[in-house]
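Quick heads-up: it's one chain on its own, the form predicted alone, in structure tokens.
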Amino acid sequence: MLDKKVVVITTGGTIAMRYDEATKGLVPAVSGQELMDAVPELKTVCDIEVVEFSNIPSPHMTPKLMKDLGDKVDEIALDKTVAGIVITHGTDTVEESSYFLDLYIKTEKPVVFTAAMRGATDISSDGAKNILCAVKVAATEVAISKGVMVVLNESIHSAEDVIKTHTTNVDTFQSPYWGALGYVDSDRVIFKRDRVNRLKIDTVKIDESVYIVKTFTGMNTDIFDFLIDKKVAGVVIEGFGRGNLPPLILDGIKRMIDANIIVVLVSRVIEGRVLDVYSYVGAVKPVKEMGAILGGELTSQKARLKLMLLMGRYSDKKEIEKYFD
């Protein structure tokens, strides 16, 4: 028996998938366990546990899941015996499950995603590799308190800042501008840089009526009034720049905060933060002091899952204001 334990936990994904020949394609096929038979040098580094969550494509994952995931984590990091806990995953939402977790969870202890790019059954499958090296992040004691992070093609990122950039190479997963906190040598783990600012959102209920609205040249307010006789609790608005916006949805947006609904701006654009140094008709100030929450550096998708968390526990806008930027 080795010193340490880690417990890996498995949801699905390309890394669970082998080729099936009566459909032509990749579906879910793969065991916990035999995901961890894939790779006999994990027997080096801990002792392995495996606690299969689900078996599901990563598109099939929900908020409602992601929390369930999360109570899991919290559960098994309670047990002394654990170093840390590794989540399979696919690579579609990592970033969302992971960033989710990240605001989530309340454990310390080490807790990395890990996915792949190809499936099991095909040439140069990615999936042992990254298994081998979440394994061995969760087991050092120097990953304690770095948050949530994702490890994958050796590279270690925080789920804060991680993005999915390319559909296909391997490499795909990227910290824009603040770049990896680390990678994984073939002989040790090795950090390069700290998390600052970390959030928690103690919560025990999620508010699911969050949608996102991508905007484009020459937009109206069609889909604003939808979300308006929906009666939708919050809506992140992804702008264009620094976050500013076409003039014709504008009233579609007064009439979204005039009616409550949560609205949370960000930028399309993958680095830098929204802020309100245009004062044009749709650009962020004056949509700023109509009530519109700017959402820093975070990407739409990002910005939701944490509204979410955020009206499970606060109804007061200027409570849930002061956790963005």
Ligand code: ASP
The other form holds:
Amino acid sequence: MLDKKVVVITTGGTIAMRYDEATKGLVPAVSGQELMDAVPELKTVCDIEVVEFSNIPSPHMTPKLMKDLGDKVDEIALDKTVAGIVITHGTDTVEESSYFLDLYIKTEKPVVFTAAMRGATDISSDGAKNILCAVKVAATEVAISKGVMVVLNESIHSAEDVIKTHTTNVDTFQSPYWGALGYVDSDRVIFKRDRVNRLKIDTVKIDESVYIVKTFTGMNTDIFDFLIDKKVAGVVIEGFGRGNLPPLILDGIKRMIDANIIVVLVSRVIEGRVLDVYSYVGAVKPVKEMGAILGGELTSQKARLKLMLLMGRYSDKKEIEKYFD
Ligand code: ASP
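Alt. form predicted in complex with the named molecule, vs. the form predicted alone above:
All chains and molecules follow, beginning with the one already shown.
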């Protein structure tokens, strides 16, 4: 018995999948305890307790499930014997669930998501090593108050920055422009930078009626007409470069704003902020003047989650705007 305990919450993903002869593909098949049994080295780090939350592929994850997961994390973290929490998850949406929890949960204890690019029965499966590294991070005091983290391939990423960059490579998780927070070496956990400006949104509700629209050259207002018709609450628009938009959609954006739909503008470029430096038709300046909120550096999928949480908390657009960028 060691004096620290890490709770591992399992949610599913490739890390808990095996090849299935009948369907000729990977399917959810590994229990939480089996996952831990595959990593005997965990015994040298700390005591482990396993909590099975779900066993789903991560494209099945929803904001509602993320909220339930966050509530479960906060409940577990109240236990004084818990040093930190690891969450196993699918890689496809781990950047979303981890960022949702980063904004939503109250605990300052280390909360570390991990996953695997290869199934439990694949050659050189990466799951066991990733779990070991994640538990090491969750068990270390240095990781307290670093926000929610994602640990794969020995790298520690902040949930705010991390994105999946390759469909198959085990080194898929990167934090473009900012880089990883640190890494896990065989003898210890090493942080090279700190987490600053973490935002927490204290809410008991989320507004799930937030959509993402990616812009493209020559685009017209058809999609926006549909969204206005559907009376959605918010729309995140992924523009070009600094956030600039194709001119034909401006009328659709104006009508959305007039219909009290909150519009947040982000960029399809993976590094840098959107900003009103251009004033030509379709550029950010006039669109901001129309009432669109600038979403800073966030990807559209992360801006959507942030808007859902903020709209659950505030009904005043001015208040919501303060939390972006
Ligand atoms: N499709 C899988 C999932 O996200 C991929 C993975 O876990 O790597 O659940």
